[in-house]
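First, one chain by itself in structure tokens, the form predicted alone.
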Amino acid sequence: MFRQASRLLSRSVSAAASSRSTTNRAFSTEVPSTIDSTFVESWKKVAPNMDPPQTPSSFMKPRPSTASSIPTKLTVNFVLPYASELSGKEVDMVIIPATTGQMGVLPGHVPTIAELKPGIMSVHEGTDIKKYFVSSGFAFLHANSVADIIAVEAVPLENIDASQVQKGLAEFTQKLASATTDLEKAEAQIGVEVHSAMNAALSG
């Protein structure tokens, strides 16, 4: 029975691989925005007095073209849930605190999605360097040298009070030592990690 199952599985994998090799699936943003006439007709039968809803494809914009040569600047969009810190800002480089380590992003960087961890994000524009402490988030690096960085929380490094960071680190360290439930331990551990990262950022 196991041999038969393994043979069937191998056939399925081979067939899938063959299908992928012969058919290239287009990116969602490369699919033209079209109206599904069948859907519209069905909708009119059910709700003739209401306009049919627009589908996600109606709002899609074409994928930005990739330049034939590497541009001299990196375009950065840096947003928070409540504010836009940078919008279309052209810079020389951005260094982000990815979960895999500090990642330097230059114009022409390979397309990547990186998860952010608590740490310093620095924006380099000539001799000017602007530093932010970010709590978490994601960075989307596109082939057209555009970087979209979304953080849950961020603050300019110079706005952080070192004494408050030390105080918070001591409090969360004490909470972690006295925690009795998994929830208390998890909350205290997060507090220790974030305050330790802030402390390291200020010290460095």
Contents of the next structure:
Amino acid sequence: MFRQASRLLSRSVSAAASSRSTTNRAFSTEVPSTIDSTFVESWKKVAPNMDPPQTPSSFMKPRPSTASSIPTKLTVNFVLPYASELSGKEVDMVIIPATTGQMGVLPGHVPTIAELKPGIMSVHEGTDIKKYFVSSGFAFLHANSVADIIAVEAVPLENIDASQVQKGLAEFTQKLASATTDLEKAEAQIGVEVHSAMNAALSG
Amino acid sequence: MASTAAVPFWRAAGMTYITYSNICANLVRNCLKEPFKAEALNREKVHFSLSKWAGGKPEKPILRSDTPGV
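What would you give as the form predicted together with the partner chain, now that the form predicted alone is on the page?
Let's see the whole complex now, leading with the same chain.
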């Protein structure tokens, strides 16, 4: 068992030495206390003259602290690839179209990552409700009542042309019936889903 | 421990999430009312030039000016 020890110890010493010379990493004694103390103690018993190895979490910045009481407002960041729709806006509630259904997000929501399906996202601020049709994306709800919602395309409902939606729905339903390969079927199915969602959004 | 989560139909058909998301976005853009539709399609134009390399030298480049969704 100890035949390998000298090889392993010298390997980690040279790695530590080279990393210290090439990059200015904090010494392991300076990192925040996300280190497992039992591991550090058993390391010190085996190799007392070497610093314990660093773990990925020691390079991370400390996570923002969670307030002890639930904040009254939800901070929403809603971004698209070409624009930042809402940035740090304080609202009462957002309802997001998650794949698991419409999800209402209030301040103090449990941290969640939700994949979005094509549907309506509504931002509630007092009596003000702003609705967007989101094509797809993700919503990251953090413990500190910050919601990051990212979408590829999000349009206000007034900008959608109902007749084109009907046309598209008919076209893709027909494509779905006549599709042969798996990929064609998938594309037609996506078309049907997106157009049905837009239809429901316009009429609902 | 094998994951038994049901895969979405598009992944079962071999499509990646990015492809799925881009198709959804293109479909939504195509259903916009007029000034917004032109703006959106304009915004999403891509232009790229492709050249194959042979023997260490680039051959004649192919210029592609695609409108999205094609």
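Since the structure is predicted, the reported quantities are computational estimates derived from the model, not experimental observations. So that the term is clear: the rigid core is the largest set of C-alpha atoms that superpose within 1.5 Å between two forms. Numbering follows the first chain given and starts at 1.
In the core-superposed comparison between these two forms, the C-alpha atom of F138 has shifted by less than 2 angstroms.
Core-aligned CA deviation for Q166 between these two forms: less than 2 Å. The Cα position of V46 changes by 31.5 Å between these two forms once both are aligned on the rigid core.
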